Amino acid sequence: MNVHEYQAKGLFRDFGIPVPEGHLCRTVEDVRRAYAALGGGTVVVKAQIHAGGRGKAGGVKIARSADEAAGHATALLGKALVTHQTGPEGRVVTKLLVEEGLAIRKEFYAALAVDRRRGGPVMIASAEGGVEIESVPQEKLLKEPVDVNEGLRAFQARAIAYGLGLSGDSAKQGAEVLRNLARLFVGKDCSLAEINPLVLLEDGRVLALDAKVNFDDNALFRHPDAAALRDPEEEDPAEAKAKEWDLSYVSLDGTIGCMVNGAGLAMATMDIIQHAGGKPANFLDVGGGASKERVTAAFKIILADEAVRAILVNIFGGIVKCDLIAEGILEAVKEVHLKVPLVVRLEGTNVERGRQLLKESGLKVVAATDMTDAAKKVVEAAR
């Protein structure tokens, strides 16, 4: 789960980690409120979407009047703003942090992520701040491994603080900055905790001028504060609905639409789809309890996209037998009036049950063998 850069910098007070002071805003007034509490002078107007590359898109603007920051709000507030990671269709932006102005004396990048080689947390830092961590090369980036029972320690902190140039007190600042990013991500359960850039001022102080944190959703039910910050309306509503019913679904460009039980199987499908000249449409796991009532949920999901044009199901019936399955998927295409082609490949404990009822169902349902039959077959249905 992501979050939104301003309630990002409101984990990071709670840890200890300094940022600059800002004001959440949705209106132009609100705006220009802001810019009065800020005292003034120089401020900077944030465009809050979930998505990286704000600055070079537009989304970041320097205001030095109420005026000059008001207009940056009437062009920004409830346009679409694209970005490299946004797609074509960009991003909605309907809340805006108007943060003060610094002078700042040098950029530096800091970030926890997993570190799956490792099997844990690893701290990351460079010297150069403010760019794409990606364009940065390897040697010129400081790591070191984060102990989840200790965390950051003192001379792992301070020795990054030393090696991105900080000095003195700077550097006795820098050294905390990461120690409590590190127990941010340890405490709160975070996939990434990133600060980009971590800045020194002019006048020594430092700080995180920018902030990005995604949680592990896996872990959420251990952090409702956390949950409690989730933004719907920064999700793709396919994604939001599946998660209501507990189920994983990526929405991807293809026309193929795939449900599947398992995420190494539904990986499998994909890869074998794309391999018979077909695309996949999502990534969609309905997991061990294919009930009725999920594969319902699931059917309903795929067929929001207009761009599926044919769907696969490819279920291994393990702890649900693939009788009940079968029954399940049944119902479903009942329930949801199917139009589009239907490919369904059962495997596993009753799977003669399954496929006979399958075909004594008397609606169109294309049984297939193996994953290859069963991809030739979808891919056929969709074109």
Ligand code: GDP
Contents of the next structure:
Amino acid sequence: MNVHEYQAKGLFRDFGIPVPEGHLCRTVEDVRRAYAALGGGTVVVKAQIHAGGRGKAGGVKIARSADEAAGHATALLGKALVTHQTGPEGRVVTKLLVEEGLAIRKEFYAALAVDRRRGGPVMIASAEGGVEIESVPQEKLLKEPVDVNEGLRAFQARAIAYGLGLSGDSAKQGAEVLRNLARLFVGKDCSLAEINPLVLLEDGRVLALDAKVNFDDNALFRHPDAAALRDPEEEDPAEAKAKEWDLSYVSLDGTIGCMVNGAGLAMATMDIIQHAGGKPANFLDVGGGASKERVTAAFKIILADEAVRAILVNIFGGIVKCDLIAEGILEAVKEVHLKVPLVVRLEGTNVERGRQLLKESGLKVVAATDMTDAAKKVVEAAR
Ligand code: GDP
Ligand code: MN
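Would you generate the structure of this protein in the form predicted together with the named molecule, following the form predicted alone above?
Then the entire complex follows, led off by the chain already shown.
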């Protein structure tokens, strides 16, 4: 789970990582008040969206007066901001972080991520900060493995701080920031904790100018404080709904809605739809232990997608039973009218009963004999 910069900076504060003084704003009036509260002078107005690359896209603006700050707020609030991470539709900005402007001497990069090969966290840092880390050549990256019990050790933190070119008290501060970032990463079960840029100020202070934190979804249950940082405004509504029902669902940009059981079968279904010349509108795995209620919820999510022009139900009933799938579909159709063709391929446990239920329902269901047949029929129906 991703959170906003202002939320990540709140966590940074909790873990002793210095960040600029700032205020979260939702209106132009808030921004004027924040400007005054920061004591005037130079401030930075930053769009809060779950995507990076805001600087280059015009989502980070410097202001030297209350009017200028208000002007930036008017230009950003309520508008979609398109960055290289948002996709062409962008993200609507509803929150701004207004921070004190600081005199920067140098920008660095520092992050913790999971090193899958080593099977543990790794600290990655670079003297080239403020740029996308992907563009920094491998040999310019400083790396230190982090022991989850010991954290980033003092000597490791010093090695990185000096490696970044920091010296004296700034090196000490930098090392402290790095150790605290590692504590945060391990303590909150993060999958990513990134500071880009970490900055050395003209006055010698070292602080985090930007903050990005991703939590491991599978560990959120033991961090209710982190789970509470979820921003539904940033989530795809269908994906958020699916999450409520514990369904694995991903929105895609095609026209064929898919309801499948098992991630492997779901992947194969998407492949075979593509092969038949169509495009899936979603990935949806109702899972092995699906209840009738979950199948109903899943089918309603697909029906709610306006881009869907035909639906393919591809179920191999092993643990999940075909009649239960049919009941779930019929329940959903009772509540939401089915306006698009429905192609069904059912196989496995209780398949006869499932087919029977669909047949008796009076719904116009196109029956398919196997996957290839199902893909052909649904692609045809979506035309
Ligand atoms: P991102 O583009 O979404 O990663 O947003 P960042 O928070 O990293 O901001 C982009 C850039 O804006 C930074 O790399 C800085 O160069 C600049 N910036 C942000 N805050 C300040 C500030 O307080 N003072 C100055 N001078 N520059 C800033
Ligand atoms: Mn950044």
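Predicted model only: the values in this text are computed from it and were never measured. Numbering follows the first chain given and starts at 1.
Annotated hinge between these two forms: Ala238, selected from Gln173, Gln156, Ala238, Ile62 as the site between the two rigid parts.
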